[in-house]
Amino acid sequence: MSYFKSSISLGSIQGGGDMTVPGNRMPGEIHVIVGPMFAGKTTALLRRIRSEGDNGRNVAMIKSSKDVRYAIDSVVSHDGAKFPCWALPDLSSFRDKFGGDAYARLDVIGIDEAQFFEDLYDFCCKAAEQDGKTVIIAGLDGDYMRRSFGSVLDIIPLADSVTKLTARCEFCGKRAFFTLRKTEEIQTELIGGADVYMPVCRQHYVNGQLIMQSARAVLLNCRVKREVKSDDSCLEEAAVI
């Protein structure tokens, strides 16, 4: 009978042995902060990478291009903290964007709003585990329909640590978990702030629905008021001619 015989001692796997990605560099980190809308998740991101940067670490970050609320080179928490950054649709643009000299001396990369890139999963893996980077990503977790929004979800295996921030909620000041959309649109995507958006605990997730109904039914027939008003003064003035 034959026995495979492993090139990794146990004596590595518990610590006693040098265990490094390819090139001789440590493996790196993955952190995940994740919540609703409105809980903070850039703000505590920003936080994280003024400090590693403060440390004398090289410090890079990243958003979405579809992102252009506040800045298109900057991320801007919902307080106007900002931070310079690279705006992408992808993010294995990155590196060539960068620089691959620039790349190697790097040791942080910060992501916001995570949910909008299809290959984060692949992206944090080689950074992380080939590359020696440290990955700190903040996105939401999910939809206005609590579903699963792009791969944040993904990373959760993947990750050294993950943080859930919570909101207040609109309604009740009691801590939000989850984001109600204000809007009828249905589409995963819709960019926005607080005209779009608002935390909500979970009795006034389950409630807001019905209450956001109402809210519409009110502005449609104040809408409605306001055409047909409209109508009855330019009648009126026809009138008159």
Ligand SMILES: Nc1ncnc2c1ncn2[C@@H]1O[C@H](COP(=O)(O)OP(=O)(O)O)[C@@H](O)[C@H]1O
Contents of the next structure:
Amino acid sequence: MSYFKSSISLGSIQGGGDMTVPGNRMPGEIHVIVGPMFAGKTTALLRRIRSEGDNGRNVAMIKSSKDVRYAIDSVVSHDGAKFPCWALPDLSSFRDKFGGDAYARLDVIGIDEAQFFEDLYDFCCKAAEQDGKTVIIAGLDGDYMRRSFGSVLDIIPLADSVTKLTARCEFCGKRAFFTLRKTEEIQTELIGGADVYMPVCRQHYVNGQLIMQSARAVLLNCRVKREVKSDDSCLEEAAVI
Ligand SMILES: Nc1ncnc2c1ncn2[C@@H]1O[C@H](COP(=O)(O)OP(=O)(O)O)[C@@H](O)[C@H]1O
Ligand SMILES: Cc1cn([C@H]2C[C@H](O)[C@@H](COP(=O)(O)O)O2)c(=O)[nH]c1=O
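Can you return the structure of this protein in the form predicted in complex with this ligand rather than the form predicted alone?
Full complex below, order starting with the chain above.
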């Protein structure tokens, strides 16, 4: 049998050593808020960020620059509640844009639409564990097909707390866990609100998906037929010339 010889003394792990993060800050925290669209994720994030600010902590809010539905430089809930934010294509650019000194003084970072940030995991690790920040993240856990969306689920193992919110099913009023897409588009990322999506319970997700998938198949078939037809007419035209 072999033993792994560690050079780290147990004292430093059990509390005898300096347990602060580099730069002598206490380690931060990571809190995650997930759920379908219209569940109140942004509302909950705004409430938590405002309350941190009211308690005298320095706060900053970030959202994805992909989603500028209601405003360019504010996080806005579906009810219209607002908070100024940095709209960024990625999280790694935040520190430079915010400024090194201002970043050092920052206590709490809110991130909305977290599903759109590819570098979510690395940013949260560094912000909480090296820089001592409290990071509060709101995002979709699943897309309209109920597939894991972006890196939101990857940060669950890093989190201090995870809150899964629910909306109300638009068909029956029961708790809604899922987001149904009402249009024919099939790409994962499609910015939109109530014009494109609705919150639904399990039963109405299953029924709704069946209907939407048949509708998408019919539309695709029509499009293919139309394209073949226009190709034919092009060929006919070419033959005439
Ligand atoms: N089907 C719906 N269409 C439009 N607005 C809705 C719908 N269901 C709920 N809402 C409103 O949206 C609010 C939640 O907004 P928000 O916090 O932005 O949610 P999320 O960030 O989870 O999408 C609810 O309090 C409610 O007033
Ligand atoms: C389900 C689903 C959603 N999106 C987009 C639509 C919205 O722009 C955001 C979610 O906003 P909310 O604050 O949670 O209401 O994400 C998408 O691109 N793809 C999807 O499958």
